[in-house]
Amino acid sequence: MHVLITGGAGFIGSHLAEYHLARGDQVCVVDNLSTGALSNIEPFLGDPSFRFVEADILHWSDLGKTAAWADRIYHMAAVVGVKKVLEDPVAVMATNMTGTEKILRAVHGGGWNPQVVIASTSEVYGFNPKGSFAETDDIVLPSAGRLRWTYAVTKLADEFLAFSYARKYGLNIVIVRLFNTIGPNQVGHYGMVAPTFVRQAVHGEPLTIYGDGAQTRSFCDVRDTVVALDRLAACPRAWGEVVNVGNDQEISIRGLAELSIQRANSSSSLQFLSYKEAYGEEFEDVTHRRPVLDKLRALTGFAPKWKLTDTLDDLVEQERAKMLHAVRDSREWPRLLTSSSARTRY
C-alpha cells in the first residue's frame, strides 16, 4: 500500500509512519516541521520504503500527483495545542482549512479514489452540557473567548469540507474526532497536559494545573489510535461517516497530575494557575471530554488496549532516558574540548 501522510513528522503522524512501516507499506511524509520534529521521523529515514518532503502542503508542487499515488491519505497536517492557536490564530486559520482543502482538490483530481482519513477534534462538541459525548450531539461553542475557540472552528470546517466533497465526489473519506492522544515522543510545547505533567514530575518541579483541575478529559494512547484510523481507513462503511476515536475511560486533570507524580515516584508537589496566568486571557474551560465509542465499535471491534498508568510508565521512562543522555553530554562536553583530537590547529 502506498500511504501519504500530511504532517507525518507530527505526534500522530510518525507514529502512523511507524505503523506502516512495519506493515511493509510504502509510506511518504509530508511536513514543514513547525511543530513537527525531525527527531520523530529520523529512525525511518534510511528506510527505503520511507520519503519526506520537508513542505507547507499550502504550497507544495507535488501534492497532486502524491495524492494520484497514495492507495490512503492521512490528512494529520495542522496547527495544535491552545497555547499555539492563542499566539498565531491567522495560521491556524490558514493551515488547518485551507490545506484540508487543498488535500480534498487534489484527492478529487488525482483521477483515482484513494481511502482518506481526516483528523478532526474533540474540541467541536465545545460546552455540550451533556457527561459524555456521541457523534449525533449537538456542537455548542461560546460567543466569549473568540480565539480560544479557532481551532474547533477550523476543524468543524474541515468536517464540512470533507462531508461536501464525499457527497458530491463519492470519495473515500472518514472523519475522525480524536480525544487527546497522549504517548511517547508527544511533547508539551503547546501545551499538551501529560507530557508536561510527567516532565515536571521526573524532574522533581510543581505540576501547574489551570484552573481548580476539577476538568476531566479521557486519554488515549497513541498506538491504539493509529491501529483505530487504520481500521476505519479500510472499513467501506465508515466512508462519508464521522467517527470518535479515543478512550472512554475519564480523569481529572487534577487526578492525572497525581497520578503521574505517583508513576515517576516523584515529590513534585502541584500549583494551580489560573487560565489567565496560563495563557494571557481568561477563558472558561470545558467541564468534561468523554467519547462514547459505540460507533466506532460496530465499524471495526476496535476496543483500546493501553491502560493510561502503562502510557504514564512509558512516559516516565522516555523522559529519564532524556535526563541520563543530557549529564552525560555535560560530562562528556569539557572532556571534548581538552582532548587533543577537538582542539583547534592554527
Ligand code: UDP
The other form holds:
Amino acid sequence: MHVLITGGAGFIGSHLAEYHLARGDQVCVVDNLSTGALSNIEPFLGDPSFRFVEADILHWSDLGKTAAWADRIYHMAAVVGVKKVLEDPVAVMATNMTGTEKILRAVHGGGWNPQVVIASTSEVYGFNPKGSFAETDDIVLPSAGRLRWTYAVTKLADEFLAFSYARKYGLNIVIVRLFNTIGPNQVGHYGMVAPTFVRQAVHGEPLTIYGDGAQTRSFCDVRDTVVALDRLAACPRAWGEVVNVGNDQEISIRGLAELSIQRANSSSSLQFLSYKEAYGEEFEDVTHRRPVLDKLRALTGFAPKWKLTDTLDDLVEQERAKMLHAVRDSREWPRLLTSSSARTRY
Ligand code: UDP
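Can you swap the form predicted on its own for the form predicted in complex with this ligand?
Expanding to the full complex; the earlier chain stays at the top.
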C-alpha cells in the first residue's frame, strides 16, 4: 500500500510512518518541520520504502501528484498545542484550514479515491460541561472571539470541509477526534502535560500543576492510536463519519503528577500555578474530558491495550536516555597533564 502522511515528522505522524513501514508499505512523509522534528523520522531515512519531503502543504507543488500516488492519506499536519495557538493564531488558521482544503482538493482531483483520515481533536467539544463525550454530543464554543478556542474552531471547520467533500464527491474520508494522545517522542514545548511532568520528575524539578489539578483527562498511548486510525481508514462503514479515538481511563492532573513522580522514582515536589501564571492570561481550561468509545468499538472492534503506567515507564526511560546523551555531548576535553613524562607518545 502507498501511504502519504502530512505532518509525518510530528509526534503521531512519525508513529504512523513506523507502523506502516513495519507492515511493508511504502510511506511518503511531507512536513515543514515547524513543530515536527527530523529526529522523529531519522531511523527511516535509509529505508528504500520511505521518502521524506520537507515542504509546507500550503505551497507544496507535488501535492496533487503524491495524492494521486497514495492509497491512503493521513492528514496530520496542523499547528497544535494550546500554548502555540495563543502565540500565533494566524498561523493556526492558515495551516489548519487552508491546508485541509488543499488536501481535499488534491484527493478529489487525483481521481483514485484513496482512504483519507482527517485528524480532528477532542477540543472541538469546547466547554460542554458533560465531561464525557460521544460524537453526537453538542459542541459548546464561546460566541465572541476568544483566541484560546482558535484551534478548536479550525478543526471544526476542517471537519465540515471534510464532510462536504465526502458528501458531494463520495470520498472515503473518516474524521477522527483524538483525545490526549501521549507516548515516546512527544515533546512538552507546546504545553503538553505528560512529557512535561515526566521531564520534571526525571530531573528532580517541581511538577507544575495548572489550577488545582482536579481537572481530568484520559490519555491514550500513540501506539494504540495508530492501530485505531489504521482500522478506521480501512472500514467502509466509517467513511463519511466522525469517530472519537482515545482511551477512556480517566485520571486527574494531580493524579498524573503523582504517578509520574512514582514511576520515575523521583523526589520532586508539586508546584501549583494559576492559569494566569501558566498561560500569561486568563484561560478557560476544560475540566473533564473523556471519550465515549462505543462508535469506535462498534466500527472496528478496537480496544486500547496500553496501560498508563507502561506508557509513563517508557517516557521515563526515554527522558533518562536523553539526559545521558546531553551529559555525554557536553563533556569537555579532559585536562591533560603537561609534564614531559605524561606527554602522549605516538
Ligand atoms: N497542565 C498542567 N501542567 C503542565 C501542562 C499542562 O497542569 O505543565 C494541564 C493543563 O492545564 C490541562 C491538562 O494538564 O488541564 C492537559 O493539558 P494538555 O495541554 O496536555 O492537553 P489539553 O489541555 O489539550 O487536554
